[in-house]
Every structure is written in C-alpha cells, then in structure tokens.
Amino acid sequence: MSATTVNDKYNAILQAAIEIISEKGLYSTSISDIVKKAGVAQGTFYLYFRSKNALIPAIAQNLISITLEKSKEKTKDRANFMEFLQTFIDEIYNITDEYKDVIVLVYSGLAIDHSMEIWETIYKPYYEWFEDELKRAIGNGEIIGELNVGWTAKMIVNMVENAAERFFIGRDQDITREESQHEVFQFLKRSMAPAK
C-alpha cells in the first residue's frame, strides 16, 4: 500500500469522525457509521485508531495542523511584528469561525476522555512557532525583551484562541468581530511595547 493511499484512508476515516460525531455525538456514533461514510472496510479503521475514542486527539491534532499551516501562511510576509500579530489575530478568527463545530467536538471528546494533557503535545510546534516570532521581535527591537519567551508564547496563543471561541462558540457578542480582534490586539500590543 502506497504512502498515499494510507494517508488518504486515514484522511478519509477522519472526515468521516468529524462529520458523523458532530451531527450524532460521540456515544451516538458507530464505528460502523464512520467506516461506511468514509467508504472504507471496518478492520481498516483499526489499523489506524484503536477505538472510536482516539479519533479524539487525531482530530485535534489535524485542528491544530491546519492552525498552524494556515497562521504561518497569512503571517509570512508581514513587515514586523505588530503587523504580525495583527494577521495572526485575524486568522485565528477566520479558523475558529470556519471550524468552530470541529472545536466544539474536540473540547468535548478530550474532556470526556481526561485527555487534556494531550492538548500539551499537541500544541508544541504551535508553541515552537509563535516563540521564534517572539525571538525575532525581540531581536529586532520592537518588543520588549524581558519577556519568558515560552511562557508569552503559550499565553498569547491561548488568548487569542479563547476570545476567538468565546466570539463564535460562546457567542460572547456584545461588540463587533473587528472589536473584539481590536481589543485583543490592543491589549497585547500595551503589554509588549517597548518604552518611548
């Protein structure tokens, strides 16, 4: 079996998980659902996932791939940091906004398995990332550099992501989007600025 033809079946079984849990749940769902959506033989499912439980952090963990990928895609050419962040910020929004059922189905699954310490593995490159940018910024002088670069770099990344999820998932929308990423930035800026 070709290298592409494993990814495809297990790209396949993937998307066939997030369809049927999100509309089912994940107790309501069969492994037999999610194989004849994803049109594919129930002993292949288990070559890839041991039960329908750890398709939670492989969904996750395809969340956070195509967070990442995307993020470092808008935010490559920008000019300087607080452009940066500002991109960084707005893509943040676009993901959450579009995957926001997925992130829904990810919270809950992780939740119901006491899986959350997954969530740390998970993020690493994400984490990793958003540190070298910090590093860079630091270097070139357009944020302060007494900073706990790791430490920052989890904090920005976790805010962001919550006041995007409490935008669209918790429908916390007394202010606009662009409000809301406004605000957000804002703060960051205030807390990262280098003195005049």
Given for the second form:
Number of protein chains: 4
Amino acid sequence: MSATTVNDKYNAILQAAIEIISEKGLYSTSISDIVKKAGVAQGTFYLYFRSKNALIPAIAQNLISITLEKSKEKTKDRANFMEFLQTFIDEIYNITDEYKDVIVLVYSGLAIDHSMEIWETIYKPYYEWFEDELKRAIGNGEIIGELNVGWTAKMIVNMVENAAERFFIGRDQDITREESQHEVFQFLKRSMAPAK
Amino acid sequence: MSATTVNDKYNAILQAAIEIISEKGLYSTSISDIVKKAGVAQGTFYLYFRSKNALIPAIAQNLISITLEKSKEKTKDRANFMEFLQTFIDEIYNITDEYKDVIVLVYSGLAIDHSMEIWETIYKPYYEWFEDELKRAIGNGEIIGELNVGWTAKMIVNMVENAAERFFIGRDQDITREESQHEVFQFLKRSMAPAK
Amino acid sequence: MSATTVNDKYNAILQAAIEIISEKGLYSTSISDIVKKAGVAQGTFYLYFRSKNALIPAIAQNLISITLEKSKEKTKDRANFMEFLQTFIDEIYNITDEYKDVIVLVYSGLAIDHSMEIWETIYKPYYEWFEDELKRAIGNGEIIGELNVGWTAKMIVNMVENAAERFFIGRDQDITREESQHEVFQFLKRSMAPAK
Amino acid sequence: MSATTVNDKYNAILQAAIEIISEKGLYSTSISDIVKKAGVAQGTFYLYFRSKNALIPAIAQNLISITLEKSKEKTKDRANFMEFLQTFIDEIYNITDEYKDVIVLVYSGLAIDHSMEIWETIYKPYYEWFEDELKRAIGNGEIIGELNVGWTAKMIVNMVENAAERFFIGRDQDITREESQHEVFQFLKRSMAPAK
DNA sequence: GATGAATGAGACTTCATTCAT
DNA sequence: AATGAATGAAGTCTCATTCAT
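Please give the other form, namely the form predicted together with the DNA, since only the form predicted on its own has been shown so far.
And the full complex, kicking off with our chain again.
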C-alpha cells in the first residue's frame, strides 16, 4: 500500500467536491453526487469529512494556497513596488476569472456555516506575505511610511479582490477589465506614493 | 384594510424570516420555523413567496434600503466632502455592527442561489447616490477630477463595507474601531484630495 | 371531515405497528414497513409519533388497557375471592397466550429505551383495581389482613403474569397449563387464606 | 500463551460490551464503540462473535453464572431453610442493585432476538440448585411436601427477582427495601411452612 | 490471529409544497 | 385569503461486515 493512499482518497473527494459544488452550488450538491464523481463509496466520505459543511474550510484553504502560490510566482521578479502591485492586481484578476465559481462557493459556504471568522486564519499567511512587501517598499522609500502596514495589507488585498469580483462575478458592465485594473492601481498609487 | 391585512402577513413573514435566518442560517431554517414565528399557517407562506429562496432578494433589498436611508439621513447636513466621508464611514460601521447577522445571511443567500448578479441591481440606487456626492465634490474642487466616478463610487462603498465587515464579522483583533475607521478615511483622503 | 380522522390515522399506525413489530421484532421493523401497512405516507408517521421508540409506550398502554378490561369483565360476577382469583389466573393465561408477541415486544421495547420506570405508571390503574379486590376480600374475612395490600397486589399480578409467560413464552415443558395454573392458585391460596 | 491471548481478547470484548451496552443500550451501541473500548481492531470482533446479537447470550450466561455463584456462596452456611431463604432474598436484592443495567440489557437483548426460550436453558443450573434446596427442606420437614418442586423453584426464583427488580428498576416508591424483602419472605413462608 | 480502511445498503428523518376545506 | 394535515421524495449518515495486508 503506498503511503499516499490516504491522501489519494481525500484528494479525490476534495477535488470532486470543488468541481461539483462550483457548478451546482453547495445546497444542490449531495454527498452522493460527490462520492460518485470521486469514485469512492458513500461511507468513505465520512472517513475524511465529518459532514458536507466540513468541506468548505478545506476548499477555502485550497483556494487561498493556490492564490498565494500563484501571486508569489508571478510577482517574484518585479523590480519595484509599483511594478509588483500592477502584476499582483493583474494576477488576482486572472485567478478571480479562473476560480470565480470556487470563490462564490467559499463565500457562501463559510457564511452558511456562520464561520466567517476562519477567513482571518486562512488568509493569515497571505496577508503576512503582502505585509512584508509593503514593509520592504517603505524601507526603499517607494511608498509612504505613515500607514498601518498590517491593516493596509488586508485592505489592499480585499480591495483588489473585490474589484475583480465585481468585474467577473458581479458583472459590472460599465467598464473594461483594463480600465478596472487601471483605476485600482491609480487609486492605490495616489494614496501611497510619496509626494514628489 | 384588506390591503393592510395582506401587508401585515407579508411583513410578518419577512421579519420572522430575517430574525430566524439571521440566527440559524438559511440552510437550517425551515419554512415551518418561519411561519410558526410569524403566526401564520404553513400554506400562507406560499401566498406571498414562491419559495424559500425567494425570501433572500427581499431581505437584501430591505437591508440596502435601510442602509441607504440611514446613510442619507446621517450625512445630509455635512458641510464638505471630507466631513461627509467621515460620517459615512462611521455610519457604515454602525450599521454593520447592528445588522451583521443579516449581512452574512444575505451574502450566503445570494451566493447559494448563484444570483450574485442581483447585487448590482439592488445596490444601484445606493451607488448612484454616492456617485452624485462624488460629482458634487469634484465640482467643488474638493477632490480630484481624474477618477472614474462610477467605478470609484462602487469601490469606496465596497472598501468601507469591507473594512467594517472585517472588523465586526471577521473579528480582526489587531486594531480598534477608531483606528480602523481612521485608516480607511486617511487612505481615501490621500488618494482623492487635490495636491495643495 | 369526520371528527375521528385524526384518530383514524393514529390508530392505523398504532395497529400496523403492533402487528408488524410483534411479528418481526422492533429492531427488524422499519418505519417504512409500518406506514406501508397503515396506508399512510412516510411523513405522516412523524405527525403522530416522534420516533420509532415513541410507539412502545403507546403499545404498552394499549396492551394493559386490554388486559385490565378483559380481566374486569371476566371476573365481575365472581361470588368470592378464591373464585375471583381462579378466574383472574385463567384469564391472564388466556391473554398471555393471545398476546405473547406483543408482550415480548413491549418488554424489550421499554428496556431498550431505558424507560422501565414507566411500567409503574402504566400499571397503576391495574394495580389499584386488584388492590381494591384484595381490600374487599380482607373486609369479608376471606383472606388474612396481615399483608401489605399495595405490595401484595403488585406481587400477585407479577407472579401470575410471570407464570403465564414462563409457560407460553419461556416454553416451560415440564408441566401442563392446568397444572401450572393450579400451582399458582394453591400457592397464593395457602399464603393468604385464613387458618381454619 | 497463545490460548491466553485469545481469551484475553474475548474477555476484553465481552467486558467492554457489557459496560457500554449497559450504559447506552443495545441499539445505540455500535461494534465500533465496543472494539474501541476493548482496544482491539474492528475486524477482531468477528473472530470471537458472529454478530452483535451473539453477544447477548454470552452476557446473559455471564450474569446468571455470577448470580448463582454469589447465591451459593452467601447461603452455604445457613442452618435451616427459612434462614437460607432470607439470605437468598437479601442476596438477590444485592445483585439486582449492582447489576440492574446488565439485567435490563439482557431482558431487552433476548427479547429483541425472539430468543426468550434460551432463558430456560441458561437458568437451568440455577433452578436445579434451588430445587435441591427445596427437596432437602421437604426431607427435613421444614416445608410442606404437597408442592411441585420443579415449578415451585422456578416460581420462587422469579418472584424474588421480580420483587427486587420492581424495587430497583421499576422504582416502586411505596415501600422500603426492608419492607419489600420482609413481604416476600412472609408471603413465601406462609405458603410453605407446615401448619404447626 | 490481527488489523482497520473501505464498503454500500438502507434506516431515519426532514421539509418544501399541495390541496381540500 | 387562509389554513394545516398530509404527502413522499430525497438527503444525510450510520454501521455491520469484508478482505487485503
């Protein structure tokens, strides 16, 4: 028996769940649907998840890990903060487009469960990474120092994600993607760039 | 008087729904719970709402109407834009605190239904009101003119609501309410105030 | 709609339950079996009983009511206590034979539920009736007065039922029914008849 | 040593079963509960017992063995029958108090299985022991000879156990333990003692 | 003999919705 | 319009049992 057998079943269930719930919604997806797609028995589900709701934090975790990984990867070679920020915004728009269904499911899933608090936990490494970028930029004199970096990191991440969600999920039709990304960037830049 | 009776039942059901769903969540609340609290018969529900999901847009509408009304009321006597903005931020924090359960239910409810699009519809008058305020401020030279007012109105409303939600719902513990409001305000101000 | 509609469904379920559970046992009987036999919908069961276990006290009540009624009826014309006792014993043997399956289900059902205490409640009118007979017999000098009538009533009822159950359910093969009844009667008579 | 290991597992399972089933009832106890408490693997259960129901006769056997053993031990030095009987009654009350949960489970377990008949088999050595005591007492002229010893042995054992169960399990509140035991003893004595 | 992950049948129960009154 | 008993489909979850290691 390979050491990864356990993970195989767990992952099969998790991936099946993400696909089906993204498509049909949490409420309309039955555990029976999930196990059928995952190719495991009904009871096997309960060896890995206590209930249908217990899937949601796992899915959320998965989503944030992917987002963080991709964001880091795309931005790692940027020469200065404003370039970093522009690349970050672009990548968040990409990810939001690709994963919009998962994003919606994760929002609703956590809200349904009254477990919105765990957002902060899941986002923690993400916020910390962004905070570090802010600190470095402040150190370099690229952005002003008079802001609360912790709060600002959270705020920017949220603002960018929100703009992207409004564009791809809310279907804000008044503006193109380029314009939308441009407005976000300019708004942030104006607020953070040091006076010339 | 007959018309009043009808409205009474409708409102009794809507209010009961808001209270119970806020507390127990949409999924765990049955129509039986709602009608029991509303004091009407099981079948009566279907005279006013097609299904359980049909409640959600009504609840969302209700929430946004209250928010818009209160925001207008509180800000109506503000002398200039920065004062208006500060009052607006404060009031959104108030409302988020008071209605956090309803906010969560409305998020999850609309997501469940894959009807996130209707957010834009419901928010429309709210965004328009804020847009008008922005336009007036631009006209007065209180804020810079180089921003897309439509997009910026939406962005600010979202940003403020998000900050408030992060504070009251996400339970961000790193900061006091005053600091949080202050950061939002400063961030927006820096980005929009004309260079002296 | 007749006033007895409610009782009709309730009784249909109760009678169906008694028949099927007597035959197949509590554990092997599903609610689905019961409602099928009763001719009502699955959900209707839950309008009248909270769960499968909630049937048991109702069935027990039913059994004891029948037993008390038949015992009273059969013994009502007996001239003296010893004749009464003989007739009572005979009738208990009759009933035990006829209802042995129900008796077994009620024993096990209440034990399963850890609700043995309710026996005392259900038996109360039965014990009281027998107690009155004992008091009358004492008053008439037909039996000795030096016994605790409350306790003795319970003891005799239990002893007679036990003997009958041992005969019909335990399948004690060493003795005929007549001999068994005779032994019970003689034993009780010896213990209660006044010295000549 | 291998044989010892086998017995260890068997006994671990049996004792765990008795404890858990006594507490939660047969129906609510799963084999998973039992093996967890016994500290063996799920599959190991099936090396020793064919099914969950197969536990019950083993538990019943265990209970009766203990009862017989204790009864013999306590009564072995009694000088005459009436003293023996008094000691026996007292000891049955003791045992009933100590093992009431097991008694309830054994009742329900056997009834569930429609295997009430096996009572007679399990009780056989117990009844025989009591029968021998009766015969000896008749031989000594301590009790009357006109009774069917086989039937009477069964009847007395049942009557005493019933009284004790009514007291400890049925929670008959009308009487103290001493009074209850006294009534049993007097009732039996009156019926069996030779006329002076 | 011992293990325990995996199975999958099927039981219980809930609940949105209907409809006769 | 209002009622609420009745429906029955469908979902969740449990659990005895198996079997490859």
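Residue numbers count along the first chain shown, from 1. Note that the structure is a prediction, hence the values are computed from the model and not measured. Take the two forms, find the largest set of C-alpha atoms that superpose within 1.5 Å, and that set is the rigid core.
Student: So that I can tell if F168 moves, could you say whether its C-alpha shifts by at least 2 Å between these two forms after the core superposition?
Tutor: Shift at F168: below 2 Å after core fit.
Student: Fitting the rigid core first, would the Cα of I66 be found 2 Å or more away between these two forms?
Tutor: No, shifts by less than 2 Å.
Student: Look at N53 and decide if its Cα position differs by 2 Å or more between these two forms after superposing on the rigid core.
Tutor: After core superposition, the C-alpha of N53 moves less than 2 Å between these two forms.
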